[in-house]
Structure formats: structure tokens, C-alpha cells
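Take a look at this single chain in C-alpha cells; it is the form predicted alone.
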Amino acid sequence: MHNYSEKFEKMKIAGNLAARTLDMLTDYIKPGITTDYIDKLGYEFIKDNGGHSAPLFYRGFKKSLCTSLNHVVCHGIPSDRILEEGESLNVDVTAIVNEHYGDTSRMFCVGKASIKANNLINATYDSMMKAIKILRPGLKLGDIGHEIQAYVEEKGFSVVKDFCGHGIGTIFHEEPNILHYGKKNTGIELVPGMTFTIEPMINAGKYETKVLQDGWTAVTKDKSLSAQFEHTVGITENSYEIFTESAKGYTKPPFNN
């Protein structure tokens, strides 16, 4: 047994309840209901579950969810809008369990997604999958931006500079800070028993953001549209694990119901 498994052990639980809060949200979203009805459904799961929403009364954030439609970058607010056909959607769930964070999310299509929508979704997924794919202790943490970087500027969308992905274990946000851009073979080395998380933010049109007059809400100054995967990972003796899979298989939309 290392040192770090007990942890590893209760970030699963914590990295499942969140996960499974966003499968149980799949069948949901749909045209027709409001991102508060999201909010509460995923509440009410996370709390039956034996869990805490974390977001909830962070810093005065009200929710406990985020819910950041089209050109929304992240930490959009639960509110009465009402999700229309064609619109993009990401959920971000942390979960607390036994004081250890799991921290996810996804996106969603309310209905069918335009092809510009698809092509940016894949792209940020699959940029998110190849960063976690070359995860292993003696990696640097700019390899990791790198390979997001190199991927989804080559099919012609940009990355966000304003907000990266985090330690996270016992508290939510923590060192260190992993930029979803970088050089190869710069920044710190991974080592076993880090835990973090990977969630590009991937912009259609420029990388710059602004954050609204509520504080939270940050959105593409161009109005281009936005999207956003994320999971929670920790690096093992010699590769890595994910605490954020879906129990179900679910990892890009179409999710297949």
C-alpha cells in the first residue's frame, strides 16, 4: 500500500458522486427546462448521496452547480433561463465526501448541437483525454498545457489563459495551478500522490475573457462560443488514475441513452 492510496480511495468516492450526479443530469437536459431545475436536481443527488455540494456558499456563490451556457467560459450561475434547442451546455459538479473533493464536468447539447458546436465539444474533449493520456510521475506540468495547446490550435480554436485546473485533495483549489497552454519539458515535475484537475476551457473564436458584473460569470469578450470538459486525476507510481469517470460510459454528447 503507498502512502497516498487511503487518499486516492476517498477522492473516488468523492470523483463518483460527482460523476454519477452528472449522468443522472443527462436525461434532463433538454430544451424547455431552466438551468435552476439543474441546479436543484443536482443538489438533491449530491445530498441523498451522503455528500455536499462544494460550490454552495463558496466565496458567496449561492448555487451548487455551475451552469455555463454558449459563450459562457465557466462559473456561470443557476438562474430561470430557459434552455432553448441548439444551445451548449456545461455542468460543473464538486462533490464533497468524508472531506475529500471530486471535482467534474461536462458538456451538454440541448437538443441537437450546430456542427461548429460538435467540432468545438470534440475538440476540447479530446484535447482533455490526450493532456490525462501522457499523465506519469517525471512529466512536467507544461506537457500537459502543451498537448492541449498544439491540439486544438491546429483545428483552429484557442485556449483560455484566465483559468486552469488545480490541486485539489482535502481543499477545493490549491497548488498547483496546471495551464491547459505551455512549453514542453517546463514547470514542475509530477510525482506519485499528486492529485489535480485537467479542464480546458476552449474558445471557438479568441482566447480573452471578461467576468460579468455578477463576479462569477466569465464569458468570450468576441461572444464566441465556449466549451468545457473536465476530470480529476492523480498520479500513480507509474502512470495515472481517473476519480471522475462516468459510471455509464458517459463522456461526450451525443450521450447515448
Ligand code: MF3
Given for the second form:
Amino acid sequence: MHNYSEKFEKMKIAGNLAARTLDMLTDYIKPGITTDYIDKLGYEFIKDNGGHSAPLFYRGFKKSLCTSLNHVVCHGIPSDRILEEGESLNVDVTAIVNEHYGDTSRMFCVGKASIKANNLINATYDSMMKAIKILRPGLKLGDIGHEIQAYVEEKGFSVVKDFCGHGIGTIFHEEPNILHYGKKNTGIELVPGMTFTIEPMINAGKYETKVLQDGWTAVTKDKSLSAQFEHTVGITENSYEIFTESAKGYTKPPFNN
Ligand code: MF3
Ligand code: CO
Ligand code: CO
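Next up, the form predicted together with the named molecule in place of the form predicted alone?
Up next: the whole complex, starting with the chain shown before.
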């Protein structure tokens, strides 16, 4: 038992609910449905399973999750927009259970996405997992960013700099910021008990973003495709734990359904 065991157990419960919400949504994400329908399904699933959605009423956000389509980088607002064949969608779910947060997102292909979209999605997922796999006490924050940046830039993609991962626990967003780019052996050291998200946003084109008039929707400036995945993790005595893994083994598309 460590002094953070109880916190990790609670975060696992919240993380698991967020992951199960994405698992549940997987069957519904098809051409013809609206992003509002995804929001409604997510809201109800989280409520029916003993939690509540962190985004709802967070800093004026009016929906229960984020739906970021195609060139939307993050914080897309669910609406009456209908999903079309060939689009790529990130759904980002944050559940609160017993005051603890679990934050996770995945990419979904609406029908069949282009090879280009699939390559971007694969690189984004793999960059997140490569960064997670090196986590251990003593690693520095810059090492995380470097791992992601080196991997995706080698493939000709770019790392978004305007948004980052974050500390999380009983607060949605807290210190430290987890940048998805950086230099090896720089920044603070990881220590056992730390909990944070890794959530790289990777663009097919340039890294610059802008936020639309609605105050939330962040898009690529050059309108190129963007992809993102997110896990909530905790640092253990000599390794890490992922709190938001899919119980169904759903990692990146295709999800074999
Ligand atoms: N879930 C997002 C994150 O990964 C934050 C969404 S805030 C919202 O940090 F208000 F847009 F929902
Ligand atoms: Co997050
Ligand atoms: Co999130």
C-alpha cells in the first residue's frame, strides 16, 4: 500500500467509466447520426453508471463531451451536424465518480476513412502509446514531449502546441502541463503518485490552430486533418498505470465491429 493507492483506485473507477462510455459509443458512430446524439448517449450512459460528465457546464461548455471532426483539433461542440461517410471523429469523454476524474479520447472513422486519415490516426495513437511506455519515476516531462514529437515529425506530421495534457485527480485540469513536444532531459521529474493525461493532437499539415467564434472549437489554421487520443495515467514505484484502458480492447480504429 502506498499513500496514493486509494487515489489510484478511485481514478481507475472514473477512468474505467470514461473508457466504457467510448466503448459503448463505438457501435453508434456511423454515417447519418448527429454529434448531439453521441452527446446524449454519453450523458445518459455516464449518469446511469453512477458518474457525471465533467465538461457539462465546465467554463460555460454546454455539452457532456467533445466531438472533434476532421480538421477540428479539440473541444468540438456536439450539434445537429450529421456524420458523413469518410469523416474522422475524436470523441473526448471525462467522467467524474466520487469526486475523481477520468479523461480519455479516441478517434473513430465514420464508415471508411481515407488512407491519409488512417495514417494520421495510427501515428497519433502510436505516439501516445510510445510516450506512455517510457513512463517511470525519474523520467522528465521533456522526454514525454520529445518521444511524441520525434515520432510524428519523422512521418511528416506536426504536433499542436496550443493545447496540452494536464495533471488530473480531484480537479479536471491542474499542474503540470504535459506538452506533446520538447527536448529530452528537460522539465520536472516524474515521481510516484503523479496522475496526468497524455493527449497528443497531431496535424497532417501545419501545427497552428485557431479557436472559432463559439469560443471553444479549435481547428487547424490550414484546414488540414487533425487526430487525437487521450489516456489518464498514474506513475507507480517503478512504472505506470493506465486508468482509461478499454475493457473491450478498443484502441484505435478499425474496432472490428
Ligand atoms: N476533455 C478535455 C481534455 O482533455 C477538456 C474538455 S473541456 C470542455 O482536457 F469544456 F471542452 F469540455
Ligand atoms: Co484532458
Ligand atoms: Co479529454
